[in-house]
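In the block that follows, a single chain appears as structure tokens, in the form predicted on its own.
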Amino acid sequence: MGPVIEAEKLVKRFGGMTAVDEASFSVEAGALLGVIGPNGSGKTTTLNILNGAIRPDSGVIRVNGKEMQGKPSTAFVEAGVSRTFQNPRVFTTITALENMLVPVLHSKGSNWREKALDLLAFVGLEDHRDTPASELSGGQQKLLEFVRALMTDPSVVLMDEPFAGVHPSVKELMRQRILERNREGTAFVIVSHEIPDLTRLCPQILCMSSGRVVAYGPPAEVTSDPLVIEAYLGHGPSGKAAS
């Protein structure tokens, strides 16, 4: 099995700012990828670009081996990828159900509300089904996000900020989950602030500095890597101050 997204030279900029510079890395098939780096990094615009909801400038992004740049959002739902956000993108007015077979609204098959309920016992939301998604707390909304994005089957799953300002237990209940699914073959990418709960997490890190992938290893490697302190310090990879 090859890697389940190639990103090679990715560059992406808003108005006189680099966001994306030249950014290079793969994530293999059932990968469970930690990405860290300091704000304004470029974490949250490449897994942007990584899902289609942004085209990159220049570069090309492999999706199970098929090249996917410029193409749209749906597309790459098609080619295997889902997403949640870090403030949890739920559909406030239908319930937590409804919210589960949005994904599928136009999919061939039978059996989707079966696995919509699988899915939302899978995180402990069964008896929240017929709730309205604005009345689950903050977690469960992070929560529901996270169980609506495995409804397609992605082979890879990218997650940002999925551990930030929710419950200790809830945040448990998330890893635990991450990495049950893991088992089972489904890739993560995840961004994260909380970086010893990512490191506890993911077996390598990828850290980003002034929008460019400055470390890539296992954990100790990575949050040791004169680099990736100085990125931390306030400085990008060439001494520049991070944006």
Contents of the next structure:
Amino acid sequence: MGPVIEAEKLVKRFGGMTAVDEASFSVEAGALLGVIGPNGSGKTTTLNILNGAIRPDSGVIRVNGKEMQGKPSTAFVEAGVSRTFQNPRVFTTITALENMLVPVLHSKGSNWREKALDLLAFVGLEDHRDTPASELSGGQQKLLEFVRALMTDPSVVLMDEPFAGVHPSVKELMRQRILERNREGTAFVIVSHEIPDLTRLCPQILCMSSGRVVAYGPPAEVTSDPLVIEAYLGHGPSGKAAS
Amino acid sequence: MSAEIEPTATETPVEDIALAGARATYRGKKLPPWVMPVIAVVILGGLGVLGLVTEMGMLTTLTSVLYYMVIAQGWNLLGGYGGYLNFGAAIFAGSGAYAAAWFANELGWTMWQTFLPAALAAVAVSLVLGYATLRLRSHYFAIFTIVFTFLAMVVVKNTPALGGSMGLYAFLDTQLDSRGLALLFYYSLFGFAVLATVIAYLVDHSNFGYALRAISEDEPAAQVLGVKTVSVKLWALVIGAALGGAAGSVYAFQTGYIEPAGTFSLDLALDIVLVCVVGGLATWVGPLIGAVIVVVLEQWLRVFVPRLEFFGVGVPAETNRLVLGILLIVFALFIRRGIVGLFTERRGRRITV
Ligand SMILES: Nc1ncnc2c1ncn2[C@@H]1O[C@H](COP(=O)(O)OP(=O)(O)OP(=O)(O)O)[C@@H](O)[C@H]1O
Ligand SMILES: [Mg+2]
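Give me the form predicted together with the partner chain now, not the form predicted on its own.
Everything in the complex follows now, all chains and molecules, and the chain you saw is the first one.
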């Protein structure tokens, strides 16, 4: 199997500032890729590009071999990409179960309800099927977002900060469920500031700094990379010249 | 604060704790599921029976109630569920009325034959409006519907085939006496009100309805999750327009004469918004309750206001609209989920500090 996502020289500018600066990387099928980087280094913007939420100014994105840049986010979903958000964006006026059914509106088939209930049970939310999402706790909303992203049977799930602000035990549940799905072949790209959690979960880590990919490899390698250390400690611009 | 957890040692217990946390139960103010259907059946059933037993004056009022119900149920799909509050209801009812009058005049069709063309005319107009504007966010859309209402009026006014500013007559060639005729209009609208309510119920309980609510709350998120938001909004607009158009055809025959300014009127559009806001936006029973309250209140004001004197000076008849405007503001500020909302659980974003 080839890569699920290939990104070549992605560039995204907001006004004068370059949020993503010629970022290139690929995500293999079934991979578990962690993304780290300081605040404002372009991680969320990269995820936004990878699922069509925003269009890159230049660069190429391929999803399962198909060129996708310029296509609407619904096309990315059809191609097998789904995502969660840095701040949970569950729909608060509908129930947990109804939230699960939103992504499959245009999908053929009829057993969506059953599938949604199975997935809710997968993260222990089965008793909350009829709870309005506004009444769920922050952690429960993160779990709901996670399984909602699985409704379309994606080949890759982009997760923005799944571990932020959740109790260690929920974090552990999330970690185990991600691993479980990953073993069944779903690729994950996980952005997180919780570096110990991430390095334990992901065999590959990518580090961004000022919109650039400054390191990519196994956790031990990445976390000892001088460019990464510099990105986190923030010493001068010398690292940029090197990359 | 976050203590590191050794993954190997505590795998199962940790999961149990987490699942227990996730499962912590929710105790909301929940209504038994049969309450809303019972209210709907009582209102519609009541109207179904009342038509046969009531006197003519009341029958006219109740005909207006039904007319508002049909249009409001249709409007509520995009305006309520989709969160695209707008002032375009008169466009579709008006298109339907004009289509019906035109088919009656030119082809001699009778009322029920014009139902379909009236609905289709409204659908055609809604497609034009929708394609032109549904890429806009909701407040721009709201403003555009006002412009479009005016535009429709101007176009009709300048189209000789539609009677221009003179308007069109819509005669019904029939043996019925005046009460029979009134009952014909009444029960036609009653049928549409039942149909509209069934449609609203189905939308409310479907993935399409959930997607509309998702759009209402966070359209970009809905889109990123795979919802084709423009097409969903367009469908909501089109279904609503078809209902409004069908109701408009009955209106044309009931009044017997339609002219541009009265047909494409923002008064009607505002009334429909008021009906849904008072009853409860994005609820399938709300428009039923709202239509009864708004129409009855309006009729009462129409009779009551002219009798009022204020320090010996007559109160202008327009006070009637002023009162309705105040009612809209009161609901918008203090009773945001309408009457239905008073009895159902609160949902939606909370202000968390
Ligand atoms: N819509 C936008 N308009 C203008 N600037 C933006 C926009 N989105 C992001 N940026 C800017 O782009 C840069 C990268 O932002 P991004 O959200 O991708 O960072 P991040 O790596 O996800 O940061 P964090 O770790 O804080 O979430 C930031 O400087 C941000 O201010
Ligand atoms: Mg971010």
